[in-house]
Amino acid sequence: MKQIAAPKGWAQLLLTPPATPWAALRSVLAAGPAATMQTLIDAGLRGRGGGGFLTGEKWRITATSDAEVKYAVANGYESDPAVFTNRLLLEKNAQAVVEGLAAAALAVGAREAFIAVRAEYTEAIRALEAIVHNAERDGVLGANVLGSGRELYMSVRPLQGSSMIGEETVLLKALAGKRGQPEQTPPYPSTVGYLGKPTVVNNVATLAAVTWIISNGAAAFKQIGDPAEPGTALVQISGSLTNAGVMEVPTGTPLAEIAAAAGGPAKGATIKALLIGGPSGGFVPANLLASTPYSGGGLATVGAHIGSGALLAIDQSVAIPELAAMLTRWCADEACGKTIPCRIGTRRLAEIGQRFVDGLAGPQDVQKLHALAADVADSALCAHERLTPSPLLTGMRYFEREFVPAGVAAEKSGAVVGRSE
């Protein structure tokens, strides 16, 4: 795992650490909660954990809440395979991650805020805690706030399991040692969240990019990248490009931006598509890439999503199905089942793929697959039963010839096989 260099121009802000440590937090202290919020909500911070939720509507949803007891969480946890972003951030700019949490908790009306990180990132972690611990003896956290008579405490919480720990109100209910399957939403962790307070939870890159907002000012950050999603974000780079690693990328780059800037295609490759968002995630074709913004909103269109942060760059060697069904299997195996069609509907969409594979899909899958992919996502609890289906939903749609061969093909079209007009 290592940093790409981003070129020249491109803005930096979530892998920088901050020129005075805890100015944020002063700032937080000294404007009060409204005016902190109302700094986020200017500068348009969106989540950088998938949902892309606007952060300062999060947070005055919790702080409005009238409950005594309220709790601030940074989700630091990532569980998509050969991911790293979330890793490098704390590796790297631990300060503002610490630094954004403490501003969520003293905005919201927090007194105690967690750190949830998976628990093998052991440099992550002494990072985070030596941080913690020093903020404490200097009088930065504890009992009085920067003399504030403010009261935030704040621990690390190491965390092992399946992938679904990532999904917020799954992660809350592993902080407090219990079965880690989604709840029904709403009601939403900003009114009812861990032990069933309010709880404001985050994405540790949204914390990092709160410290810089707070430190800059909420127009140098509307500056940034795509005006309806502004700032930066992390993108995991992998496959058949030049250079593999993380790259913080200005939102709204264009596909074929970020893959030059990771060096191009690797050597003798031809790139045939990107996967982006992780298993989970959409089959984005070489011939869409220029006009495809790295956005939430920009992915949407071509059936992507930011998701993990993940890009995967496909060659010419890759089957699609193969890939497709592949990335399927993983998710079904990794759902935690609570609902029938994602305990069983994923598994279904599963098995229709390897028939693609294998060469044995009939005239009728095709409609089969869309079907089941509507009804296993329109039943969704969490955003992973509700994505598993991109991956074999894009492919199609892209590269539907792999998938479908020429006789079936004319078959679902209602022409006649082995006639021509």
The other form holds:
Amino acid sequence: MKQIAAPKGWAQLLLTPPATPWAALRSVLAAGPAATMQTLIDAGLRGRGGGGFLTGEKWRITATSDAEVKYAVANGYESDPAVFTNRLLLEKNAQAVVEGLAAAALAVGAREAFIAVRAEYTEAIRALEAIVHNAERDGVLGANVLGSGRELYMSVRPLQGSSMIGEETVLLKALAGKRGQPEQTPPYPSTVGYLGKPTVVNNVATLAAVTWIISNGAAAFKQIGDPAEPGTALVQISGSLTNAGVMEVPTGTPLAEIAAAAGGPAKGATIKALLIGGPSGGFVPANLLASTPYSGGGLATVGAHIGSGALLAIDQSVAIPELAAMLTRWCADEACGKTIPCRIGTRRLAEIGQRFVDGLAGPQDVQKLHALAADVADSALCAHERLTPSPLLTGMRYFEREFVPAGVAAEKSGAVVGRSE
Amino acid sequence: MAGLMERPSGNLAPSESAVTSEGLATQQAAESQALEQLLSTRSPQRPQRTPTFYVEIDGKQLEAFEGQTILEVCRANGIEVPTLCYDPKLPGFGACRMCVVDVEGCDAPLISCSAKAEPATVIATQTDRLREIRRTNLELIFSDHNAYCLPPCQNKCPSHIDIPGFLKANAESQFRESARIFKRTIPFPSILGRVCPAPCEDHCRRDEVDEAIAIRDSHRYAGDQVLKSMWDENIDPPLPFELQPKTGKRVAVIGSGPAGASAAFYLLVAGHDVTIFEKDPEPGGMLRYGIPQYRLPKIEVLDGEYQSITRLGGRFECGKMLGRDFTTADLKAQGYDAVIVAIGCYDTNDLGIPGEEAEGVIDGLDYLHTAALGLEYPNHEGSRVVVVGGGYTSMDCARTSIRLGAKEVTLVYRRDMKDMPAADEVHEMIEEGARAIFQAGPTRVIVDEKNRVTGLEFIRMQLGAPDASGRRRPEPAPGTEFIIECDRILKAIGQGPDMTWATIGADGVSATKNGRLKADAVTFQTGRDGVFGCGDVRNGATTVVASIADGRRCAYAADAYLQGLDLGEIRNRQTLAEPQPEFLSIVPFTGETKEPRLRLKALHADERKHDYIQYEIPYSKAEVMAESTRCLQCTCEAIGFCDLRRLGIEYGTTLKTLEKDHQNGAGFRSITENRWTGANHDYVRDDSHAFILREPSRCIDCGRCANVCAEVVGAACYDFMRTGFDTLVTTPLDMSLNESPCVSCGRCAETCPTGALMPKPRLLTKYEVDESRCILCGICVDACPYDALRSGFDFELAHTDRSEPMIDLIALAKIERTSEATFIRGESNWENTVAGRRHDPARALPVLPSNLRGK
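With the form predicted alone in hand, show me what the form predicted in complex with the partner chain looks like.
Full complex below, order starting with the chain above.
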């Protein structure tokens, strides 16, 4: 687990603890909720969990909800087992996350806040618990937050189980001690969340950015990265690149530049594609890397998404159908089993994909895969099933030659058909 | 105490002056004031009316209340949106994704059970895209639905008899009940028990274990018991349904064969007045004059079975022939409200060869008719007879000829023996001394100078490509002619109806180009209002069972007509009421003990061939019970109640189950085969609980039972277990419900949309309450899903408020029950706990997916 040093000139704001602890919280208390939320809206901060909703607006919905009890939750449950951006963030900069969550709770009027963390992240949990404990001891949190008369109790909640817990409605159910299954949205958790009360749920990276914005100002933040979705993102780099690890990347950086910053292709490898977004991410072929920016909007145009923040470089030895089928099967196995298109449909997608790997695909299978993917996505309950078809769909879009039905002679073009040897 | 019993001294107390009108008005005003006060103080915060607004659904402006979901608005206005996981008692769950609707302005379809209706939205519930999504969802469910609906025998029976039902009654020696079940679809169990070709037995799934069940012989026994008690003790045969009060409508049924008699029977049960016209001297049609005595005894069986019509008030008018003695118009003029034409097929097809008009070429049906009347063809004894044809009529002709003393009987059929419609009977004919020649067709009749038959020339047939019936088409092989010398030729190559009557005073009634009566396949209406047609006259010559099925359906259509119902709607209802043959799959039966079929014994051929006595020896009571017990009862208990099946039919998600050449000729297609066929689960049935039967293979994981049990009952026995494709709604650790906090309320079975949770059939019919021990806790009242138990007046003496829960059901359930921890430690031997009896461990063990079970 290591951090890759970013090239000079790339803004780095998430992994460095704030210079003066609790300075941001003091500013929030001084400025009041409305001004804090306006600052975030001015900064253009958007959720990092994939939703892309303006964080300030999200808080405002919870803040204006008519309920006596509200909650604030930090989502540090990293679903993708091959990604540790949240872990690195929590271990290196738990202070900013706790401060951001406190700011969120105070802004929306919550008296209780939770930090949900994977139970395996023991070091992160220890760091968070130390900060929360000390803050309560010092009167920063607790019955009288920094002498303001406001109440805020915070607790660290280690969770474990399925990867679905990363989804926010699932996370809230897991916190309430129920089986992790998503709920239909709307209503969003902003109005009906933990125990049915309005709940603001933010990713830990978003909360760390909140702390930075309050300390450094909205204007400074707006300067960084893609103007439509400013800020930085923690990217988990792996695969056939020279360096592997977490890199903090300003949004909007072209994928080719990220790959170059990670040291370029590993020795002897030629990059064929990048898989962006984790197990339910999309393949971006080599020829689109220079023109595709690392941003929600930019990735959506090529069929990928920021997702878990994973960036996997794939070289020529990998067969796209094999990888795509394996990823789809992983997603199908991780499904919570609530809805039929997800429980059976994603499994059937994986089975059809596997037929391409085994050379058993029928002539109808390409069309079947598209039809099923569309039907699953259109009747989806949560992002998991909506995005699960992505590897197969993007694989077929960009590497059509590798998806060959049985009996059709593979073109001698060097493409790895079906299964890699 | 006295103070409590006194009336309050406020405005409500009647004053002495209440008798005067002024006093009365004052009192009323006071009462209404008190009422107003009561109403306003009870719920001051609740607005008297929920705000309403309008939404547009499927082009209609509909009123909706604030807070209503789109689904609730649809349901309230009679718009059908399919759901599988929705339970009106609970908030929308959104698991089945069937209730998707299109809302204008939304990118993706919305889930109507959770989405709130908003003012001025435009909603569509039935677009092509939505239907496609729903269809995909259903297909996905079916691809992992390792279960079946109807047993194949019931599918294959033309009349769809409840075969597992009557076999079960047989096995319990409830023969009268067995006959009653049979009579629901066919009124004559004894007749069919003798003459039915039993298409059901060809598809019996007991065949996968050892041999098919003798279904026909089993209902024969039950029917005979009913006949016996009728003849011996004059007990009326059982009625399939409750006899309806007289309607005063009169129906004329023309023809007293299987179709006519069946139509008459069901019309009589429906309360109509029925008269049956018959051209022959006795009723029965082909049953009497086509089928010989040795197969169907006329007095004991045929007359006996027909008494079920006369005992209901049906009248036979024999010797009256349609077209000769009366017309349909005459009947209408005589005041009959409906006429059913069921005259059958009596015109034997011609051979179409030279010399056919020679003396000695006889119509096979005429021959049987004459024999049945007890008359004889002159000089028949010692003659040489050739029978042409391969159906049951040709068998009857050949075997009757033997009994009438023919010296030599030869049956010639143009196809192979296995393609013969009467293939199951041919060996009996050969045993009795007839000769059979296959793959030969007649070419010309050889006659002497007096135009009398002396022989018949045949040509050998070779078998060509299969035709529409799947049998190979016979083609003449040139140069292979041969001659069989004979004195008599019996034609038995099929029959058609005589439609000459249709032109006489029968305006509107017409024939098809095949020369059959033109009548609708579902409403049975002919061209003339109130005239229906059914049976062979509509279908061409078929089997007895198919004619009876036709007659029954025709009776329902005629009944609907007489009630003045819309026959177009009847078309839908009939189509839904008849089981659809598309639903079945093959679930292997592995654990069954092998018990071969009990075959009927028969008299030796030498004993029977000179006699018309019935040669088969029926079952004894012990035999029929043993044979019926062999039935695997492979039917789904939820049939008729299953939402999945209904939606599957509606959305056309199923495929034909029998397709030629499918899977290298295996032919069967299972329910799980569709676009998305893949891995599927096969779970083990759990019948350890006394009231609730769990069949997890039928579960579609909608979660209704889990939600109802947790939210309404409070016991929380079920939840989603495991993840991904292997997710199943079941008890923790798949334990028996006996180990869970189950209160046996049955709400889970009530809400289950399929047959995964079923109320278990029980023999116990009455409960006794020991009132000396009852603590009036009221849990039974709360738990009863059918409101069979209620709080009576005595409960009003209780001082506690029942609206506040007094007893925590979960806490109660924990008492003296195995907890999860003790269960894991093995403190309770849960295999033995059910009523102290030893359970089959294979059945009581946790249900595991088949792919996990081996590990």
